[in-house]
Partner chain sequence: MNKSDGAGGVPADGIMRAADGTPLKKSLARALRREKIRSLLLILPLLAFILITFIAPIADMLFRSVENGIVEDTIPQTVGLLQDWDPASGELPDEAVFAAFQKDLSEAFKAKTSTRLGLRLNYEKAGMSGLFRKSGRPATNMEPPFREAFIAVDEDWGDIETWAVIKRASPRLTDGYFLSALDAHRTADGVEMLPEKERLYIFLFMRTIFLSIVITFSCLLLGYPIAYLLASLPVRTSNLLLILVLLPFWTSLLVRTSAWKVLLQQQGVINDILVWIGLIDDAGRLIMINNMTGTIIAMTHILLPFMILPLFSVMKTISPSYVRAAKSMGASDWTAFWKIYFPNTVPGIGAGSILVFILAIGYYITPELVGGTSGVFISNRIAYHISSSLNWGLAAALGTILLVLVLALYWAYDRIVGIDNVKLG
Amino acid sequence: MSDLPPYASTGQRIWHYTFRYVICGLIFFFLIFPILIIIPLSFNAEDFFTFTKAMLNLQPEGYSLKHYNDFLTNPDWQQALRNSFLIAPAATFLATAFGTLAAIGLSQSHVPFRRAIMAVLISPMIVPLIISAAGMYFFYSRIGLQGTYWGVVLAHAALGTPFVIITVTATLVGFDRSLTRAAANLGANPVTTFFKVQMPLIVPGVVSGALFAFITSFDEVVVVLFLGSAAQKTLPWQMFTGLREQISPTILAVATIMVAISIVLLTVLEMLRRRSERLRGLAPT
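Just the structure block for this chain alone, the form predicted in complex with its partner chain, nothing else.
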């Protein structure tokens, strides 16, 4: 189906090309255009959210790095950046450590109440964020975690674990159990078996799970808005208040930087996925 057979009629040809290049092209445009449009706008020399005449005429004076400069020098943005990089890795570590162990546990053949446990563990991904945020706000207030660094880290870790479980479980699905049995037969103890046999195979899953957990925390705004205080202000928080209150094109500069980060993460993830499939012999190399 990938290409038209030579006997295709004119109608079929027209439809084929319309579908492929016009309809799908437009949808891809819809997907990508909003993300790309902010990049040139972030170099706007004016404080506007739209293209100025000078920009459209490609005059150099229409463009400037001033919004990037503002991002790099404004203490509010710098504090937000620092907080994001303090919170996300801690949350990622917790989510990945707990999540990986649990995924290995869940992949064993005889787990009592497997379904119920899975439902509980996946729930942070399913429950709408506003409800999680409301519940956490009320509960963390009671136990003194509201407005603290650890409160935000724990909440973000909880939101990130389902992704770790899902990705690690996925790498374990194709896992051949006879490999561990063979290792045991050859005299390896369970710990050695884990590190020598299982670990290398699930590493891609763990890493991509960790990336998901990282981006979950790094992008998260609803929970941090409720649970955090000024000292935990993250990048998304700053962007949200910026969009709602002081609309400045600095947001577009930050957005551009975040798109760049997404591209890096996506590339790493894609490489990991290929490696994992190759290791498990699932994909043609």
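Residue numbers count along the first chain shown, from 1. Owing to the predicted nature of the structure, the values given are computational and were not obtained by experimental measurement. Rigid core: the largest C-alpha set superposing within 1.5 Å between the two forms. Compared with the form predicted on its own:
- Core-superposed comparison between the two forms: the Cα of residue 263 travels less than 2 Å.
- Shown in the overlay between the two forms, fitted on the rigid core, is a CA shift at residue 230 smaller than 2 Å.
- With a cut-off of 2 Å and the rigid core superposed, residue 203 has a Cα displacement that falls short of the cut-off between the two forms.
Having seen the form predicted in complex with its partner chain, could you give me the form predicted on its own?
Chain alone follows, minus partners and molecules.
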């Protein structure tokens, strides 16, 4: 079914289809093409970052899983993977808890200076990451958190909190405040009201924000370079080190795995977005 009204002129129809299929197609190709190059290169049987003649001729001997095997057996890569899965969930939990509470508090009309507080809380999304990393480094070095596990976790939580605030705030836009007032009139305390009434309705936004916070922490490299020590070397840090010190297609294998994880998470986010719209009555059930 066309999105154009029946009275659209010929010029409007030409522009509509040109924008949808040509311009948007070129933008999509520009964004996706690097990924389409990385994925097949990760199966290269040789230790090269270029397509070999055997790969171009689609010969089986030109492809191999040895770089994936290197990732799964190399102790440096496995230690980096463990560090990422130790840091990202903890940072996600803190960012989700703080971000959800902040969004609920700032959604109240009686809170003074709501816009100013919101601007401060989402500033990590706006300030260049190198500036945030440098500021965190000087601050954490003074309080003894630089080079520690909790220092990296708190820094990643600060970077992920704005995403939680934005997604939860967007979910709260369609929230019926009379439900919480009705729960209070029936004798429920604020904690019970939150978990029994409010949380079930905003949980798609909370989970979406948590996934964004997890991706932010899992993919972050600049802050961990400033704040982390060798014991906190994460997967992106190991990839960055590999690009500087030893060019290995194992990096492409890791990148392919991270792309697959991102696709799965984005699929979950889209499902949660649609569920949230159905719960808020913005989409048909």
